[in-house]
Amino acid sequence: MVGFIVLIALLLIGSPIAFAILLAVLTHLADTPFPISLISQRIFAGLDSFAILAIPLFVLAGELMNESGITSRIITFAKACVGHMRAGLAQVNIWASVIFAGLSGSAVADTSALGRIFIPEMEKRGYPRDFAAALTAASSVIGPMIPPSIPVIIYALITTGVSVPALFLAGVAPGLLLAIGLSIYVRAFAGHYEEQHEPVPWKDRFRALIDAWVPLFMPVFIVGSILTGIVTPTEAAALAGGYALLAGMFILKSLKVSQLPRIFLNAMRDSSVILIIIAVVSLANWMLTFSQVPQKVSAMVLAEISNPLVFLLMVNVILLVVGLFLEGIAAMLILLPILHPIAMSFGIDPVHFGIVVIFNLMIGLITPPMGICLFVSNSIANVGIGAISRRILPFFAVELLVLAIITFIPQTVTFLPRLFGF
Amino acid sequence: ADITLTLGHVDPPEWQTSKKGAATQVFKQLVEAESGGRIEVNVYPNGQLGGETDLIQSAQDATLSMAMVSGAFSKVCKEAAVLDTPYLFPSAPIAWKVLDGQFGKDLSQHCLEKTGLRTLAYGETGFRNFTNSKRPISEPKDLEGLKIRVMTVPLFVEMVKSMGGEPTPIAWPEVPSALSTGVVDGQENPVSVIAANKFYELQKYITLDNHIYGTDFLVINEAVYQGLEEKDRALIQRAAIIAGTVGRAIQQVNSAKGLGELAENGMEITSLTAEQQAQFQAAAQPAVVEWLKTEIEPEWVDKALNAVKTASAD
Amino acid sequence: MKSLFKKLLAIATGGSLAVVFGVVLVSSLSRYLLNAPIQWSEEVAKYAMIYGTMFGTVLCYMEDIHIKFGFLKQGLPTLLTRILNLVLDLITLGTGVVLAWSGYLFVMKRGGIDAPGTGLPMSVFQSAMVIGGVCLVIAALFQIPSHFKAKRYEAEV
Ligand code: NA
Ligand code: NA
């Protein structure tokens, strides 16, 4: 109990999460039999995992993508396929999110590297400033759904015996029916801003493609090689590196030897803002376990609740206000090792149930207080929280819109699985 | 409860399928009703509160009260390898009159003064056969150039090389991809674990060659233990031995079962003769028993093959 | 100092990274094009990235960019802010110390095994709690006198 309130506490005047849990754990640690070198003893064995690697090496693949300039072919490329739609600048946004979601593992990614030629890019069209800047915070959110994805690696570590190449599939058709959705919205209500234009001829559709096959073939390269049994995760993780690593140095020619030191530091500092946190919430979780915690509230949950729908709601709802303050990720790792086990016992499709929670706590990126890509969204857009906030409202709600979807209808995020045989 | 005993394994905890689970069950059971509440036992499966090498360490550290382990025992009682000798035991009974007898005692007071836990009983994880997607094994030279799948431990990788066969170490959850893409040609394992992993859909022999005989053990922090009142102390002994017997027993089930599995879909099952046991025996046995006197205090291996003699003799 | 402090903390991380990204990629084509696992790669690679998330939350912590509840701080009086800045770096000094001391218990206790792949003792890869926590120390010693000479430069203005 001591250890809660100090918890709250350190949290509520800012200190990292990672600390403020450890801290919370060392004063708990005295109303147990337990010795202080079980502290260091259970972060260690937290991280000690060949699975856990593929985060670093994503992140790093991610980076070396993004350095090496790759963005602009992928713009040019969204632009031939969907510029000329009505609202062509927002279509291309959107689907330019879809592809870049091939290479990274994370929405923040998305956020800056689009946000930075898009914010500008939108406003000379004709768009105010804020849509933009919220367009740009919101079509992140399918970054982490089509792989490769950090918060999938994540959901199969915390539950061990869900296949991470299911989880990549099972996120694709969620993420492209966000793209859909917000496509369908921009259409709708955002068409005035922008003049229509004429097609791309097919021509010009094809070059660009072709500039932008390295993009384009890293997300099949990477489910291709996990699918066919060839790599683990972790490996495929280290090849998509290799992978863009190459494909800048040699076939875009646009990444120097110079940058890697840089590249490499980003892409470990990035990534042990989260491996940090894993660490000390799986000693927080080793505390809670041997109290048999999760174990009470999964038996009290089960006692109130019998229908699988209502719990998915409850689930829905939870994590939705906990999204509004809490970084995604963070909250995935504290919340998921008490409600797996209960979905588990009413029977809910670990994979349906995992892609639910993920998307869930995606759209908490865009939602204030703490919303992570609306922070970066507005550092590029200089335009206020409080003006995005208000503009993204209506991408929210589409948003919710799919969360319904796919809560409810669990074929649109397992018949892909299904249909490679999982 | 007056007390409390935590206890933690990495198996399943349903008894039905889970030597371990079956094992911890009982235990918890027989402990809980007959000391009449006084003592709770609190059981962690799956490996909840740690791998086998972190459950034996928090043992030994009185992080945990007791643990149920296979492998990982030997890490920190080295002389516990000897069991692992390949073709130690004929048969699993006498792997039970071996462990339960002089020999079994005098191992776990050794290991008793070395780490300060108590080995209460001896339960077992099986005998491990080779498989492969080649061909019919049926005598060392069968194994030639055959690439083996092995656990990242040195005596494994002793016992392959010395019957022919190419070991290579691979972590556990590559195993079936590595079987199916034809990285490794078999691998080697309890027929319970083939059985419940579906290798049978990626391998086609199996050779019930018995070539390690797995143990299970069932310990106890040694001052938690001697914290206990007389009374509870011959009560945990007795419970601890009828657990480790039901781990024996479901394991055996699981084993009997899952052999009709692998023949119903479609392994071919070779049984060996005693004159080739003899050859498999004659190739691997004198390469890591040599191997193991240069691990381990010598003669401990002259112990347990003597101990084997005596008891197959009865 | 500090700024050599951080450059040496950057190389140790990126230079993590590097041998994770190394390690994994040489041990998985020398399996799947050589037919060669390497015994020890899953081991380096799992203990460099230990290793390199130590080092980067020291180096996050510097550069203020760990996850946190930091809306809250918003609209606080400067001075309220300047001591609760204070505080923090206080708590990150204390958290240094606890994963410093815990860890050299754990390693003193837990160190003697030896790696299977590598054949290391374990205490070689356990010390990185130790040297995280040192690092994170060291990097809030850093700090700390930063808030009191901001003060004073307010006080003469
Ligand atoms: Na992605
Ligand atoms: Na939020």
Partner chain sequence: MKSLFKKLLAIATGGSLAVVFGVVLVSSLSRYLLNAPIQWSEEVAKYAMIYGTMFGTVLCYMEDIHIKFGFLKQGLPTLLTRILNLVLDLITLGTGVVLAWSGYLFVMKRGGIDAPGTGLPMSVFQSAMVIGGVCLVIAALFQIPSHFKAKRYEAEV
Second form
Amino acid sequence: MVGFIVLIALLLIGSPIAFAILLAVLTHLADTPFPISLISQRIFAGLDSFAILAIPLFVLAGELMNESGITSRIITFAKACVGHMRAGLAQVNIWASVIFAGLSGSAVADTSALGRIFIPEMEKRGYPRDFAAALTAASSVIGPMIPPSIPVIIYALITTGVSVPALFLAGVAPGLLLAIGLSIYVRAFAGHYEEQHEPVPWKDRFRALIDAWVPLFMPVFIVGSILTGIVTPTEAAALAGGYALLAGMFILKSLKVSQLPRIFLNAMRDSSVILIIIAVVSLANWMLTFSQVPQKVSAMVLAEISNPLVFLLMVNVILLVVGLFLEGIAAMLILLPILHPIAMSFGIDPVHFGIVVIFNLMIGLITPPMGICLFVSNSIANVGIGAISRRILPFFAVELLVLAIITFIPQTVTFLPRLFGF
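Can you swap the form predicted in complex with its partner chain for the form predicted alone?
If you are looking for partners or other molecules, they are not here, because only the chain is given.
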């Protein structure tokens, strides 16, 4: 309990999550006979995993694709498909996020890359600047749901017996449901901002498809190679990095050798932030397991709750509240060792539970006061967090509706994995 209080106190004063967890663990271990060398041993053991290599490799692949200038190709293709609809540019914003999700798997990268183009352009078309910023942030939640997805890989690393390919497939339907929900909302309530245009001729759509084949093929290449059993998720991440490098330098010819040092440096920096948290959390997970905290909490919850739906509802409430203050991956690393065993005790499908947890925590990226995507979007729009937060409330309601659907209708999540035999 003292360690938990220390953790919460450090997080509230803005301490980096890795150091907050480490100090909390040290507080607990101070009353135990374990030697101090155990801490370094457990930290390095937490990183001694072949599967963890997928994280920096996927980060690198995303950086390479982002720097290859493919964003304009994605937007051109999305405009050709949905730009003629009511609230056309808002629709393009949403569906460009769906395509971009297959490249980076990161909501923050989505917000940053697409926001720089869409926020000024939507303002020119008559949309309020704060509305454009809020929509860009809200649609970025699609990024971590559609494969490849870094949160999915981290979830599989924390838990046991959960297949990464199954989680990849399970995230597709929630990602598309969110895109459809946001599209319906902007069609109904944002159509008056922009004049409707004539549909793009089919020959122009086909030309846009040809121009966009490189980014569109990448997620098919990655997920397909995993599903067919040709490669492991880690090997697929290496292939993704190689594909992004070769495509950028020799197919698109938009990636220069002089850019590579900066790209690799950015990838190393972003990866190190994630990896140091994973290392410290592995120490915390060992401590929790040794102290039998998950077993004790499971017994307490099972004594009070007997219905798995009630448990899922409770988990949703807890994660939505936690998402207000903690970044999604950090919250997942802290809470999953406790929540996952309880979910398994209720007989909940681990793939279903995983997607519910990930979707929940990704919503936290757009909720104040600590929503990272809100800050990234505001850094581009410069309209103030308060203005974006007010505008994002309807989009937040749409995402809660999608969360309710995937929580209480498990088939929406498990259909694709079962179709492929997972």
